[in-house]
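In the form predicted on its own, a lone chain appears below as structure tokens.
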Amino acid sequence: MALRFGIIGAGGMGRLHSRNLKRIPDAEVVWVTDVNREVGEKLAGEIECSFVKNWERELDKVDAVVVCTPPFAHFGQIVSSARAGKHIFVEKPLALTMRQADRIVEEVKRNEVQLMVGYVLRFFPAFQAFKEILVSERVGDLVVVWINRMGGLPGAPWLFDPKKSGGMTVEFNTHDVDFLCWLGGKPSAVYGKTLKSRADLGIEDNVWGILTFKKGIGILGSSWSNPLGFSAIGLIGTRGVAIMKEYDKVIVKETEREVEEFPLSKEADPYYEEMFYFLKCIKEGKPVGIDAEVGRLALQVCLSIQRSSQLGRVIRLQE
């Protein structure tokens, strides 16, 4: 029997996820909701489902929801869905505050539902390659892993209100933090620096951080004031290195061997793969690996980067 979905938020990500769900044989999109009725009805028409205004009254018609709203709306939507016994896929970040994140973790456990955070970088072949290279011990133990992703300012107005987005660090760099923690584990300490390239900006548009792991460190460097664009990922181990050459090429150099190109899938569709994975976990009753605890950790680190910048010192993370 097909798993029935409701889509909360009909913007770019809601449209993307709903279309991917339409491609999965065991999935059915039952309804779409959005605060902008015109936008919601348009998407509902495109994917041939119902538009609903009072979505909480329609939860009995679905098995799971896909939350694609701005970060400030996540908490209430997640809690309502969990209490109704519905599984939840939520776009990053999980929430805006640690109090909200802790409450979400509790609600998901109490109501015995699955929650997955949309950390799609984990489904890109190039990013998966670094995880495989490190786990296989091809380059030895972790010394340094870094990620740089830069571009121009995005256009969504709510992004520039820190009460709605959490700032660039929480809304955007949560992806980078999750990638670093995926490889390094939970950091024991965080040092960060956030900056504004223009005085009129409501949020930071440059974010830099150092995460201290049990073995090695993770470094992120990101900017929304670099219209030229730039991306780089690298891994230095005790017995070798790996670097990304664009998103479709990763090369590895082990100490005593020649440089090799790591094989990557050329057919992967990361956004489809993450939604397929979510549905598969629910259907098979298997725990979702990218769960509320993962989202909580990423938020904790992002907030620690911001706090470190404000205080000018290293932030220690509690076990």
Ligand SMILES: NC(=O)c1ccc[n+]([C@@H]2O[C@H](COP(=O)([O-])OP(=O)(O)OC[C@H]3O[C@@H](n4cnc5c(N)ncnc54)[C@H](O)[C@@H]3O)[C@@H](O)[C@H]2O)c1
Second form
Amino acid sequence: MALRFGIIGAGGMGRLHSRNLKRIPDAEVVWVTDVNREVGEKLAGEIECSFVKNWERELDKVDAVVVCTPPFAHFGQIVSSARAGKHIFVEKPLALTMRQADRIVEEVKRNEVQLMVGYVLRFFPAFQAFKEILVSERVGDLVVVWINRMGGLPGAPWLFDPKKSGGMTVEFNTHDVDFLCWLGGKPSAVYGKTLKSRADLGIEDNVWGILTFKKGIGILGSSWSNPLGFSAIGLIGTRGVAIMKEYDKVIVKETEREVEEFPLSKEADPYYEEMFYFLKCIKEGKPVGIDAEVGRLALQVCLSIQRSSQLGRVIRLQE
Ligand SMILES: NC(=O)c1ccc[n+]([C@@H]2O[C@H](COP(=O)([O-])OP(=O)(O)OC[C@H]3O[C@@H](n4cnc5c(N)ncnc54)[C@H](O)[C@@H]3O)[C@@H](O)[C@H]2O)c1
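Switch over from the form predicted on its own to the form predicted together with the named molecule, please.
Up next: the whole complex, starting with the chain shown before.
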């Protein structure tokens, strides 16, 4: 039987995920909701499902929801859906505060539903390559892993209100932090610097951070004030190194061996694959892994980067 979905939020990500769900034979989008009726009805028309206004009353018609609203709305929508016994795919970040994240972890557990956070970088071949290179131990233990993602200022108005987005660190760098922790585990300490390139911006638009892991460190460096764009990932291990050349090439150099190109799939469709993975886990009753605890850790690290920058000191994370 097809798994029935409700889409909450019909903007950029709601549109992308509902289109992907339409391509998955075992999935059915039953309804779409949005506070902006026009936007919601338009998407519902495109994917041939119902538009609903009072979505909480329609939860009995679906098995799972896809939460694609701005971050400030995630908490309430996750809690209502979990209490109705629905599985949840939520776009990053999980929530805006640790209190909310703790409540979400509890509600998901208590109501025995699955929650997956949309950490799509884990479905990009280049990012998967770094995980595989580290896990296979071909470059030894982690010494340093770094990630740079830079571009111009995005457009959504809610992004510039820290109460709605959490700022660039919480909204955007959550991806980088999740990637670094996927490789390095939970950091014991975090140091961060967040900066504004323009005094009139409501939020930071440059974020740098250093995470201390049990073995090695993770570094992120990002900007929303670099219209030239720049992306890089690199890994230095005790017995070799790996570097990304554009998003389609990763090269590895093990000590005493020639440089090798790590094969990457050219066919990848990461947003489709993350949704397919979510659906498969639900159907097979397997844990999604990229769950509320993972979202909670990323939030804790992002908030620590912001706090570190405010206080000008290292923030230690409890075990
Ligand atoms: N994984 C990624 O690559 C990626 C990329 C962009 C955005 N995101 C995340 O996806 C989420 C949505 O971002 P977006 O770019 O689609 O934003 P968007 O502004 O394009 O769309 C958000 C939609 O939610 C609606 N909305 C707002 N409050 C609502 C509420 N309380 N109930 C119902 N609808 C509501 C808005 O009317 C809008 O149509 C955010 O959490 C964002 O951080 C993820």
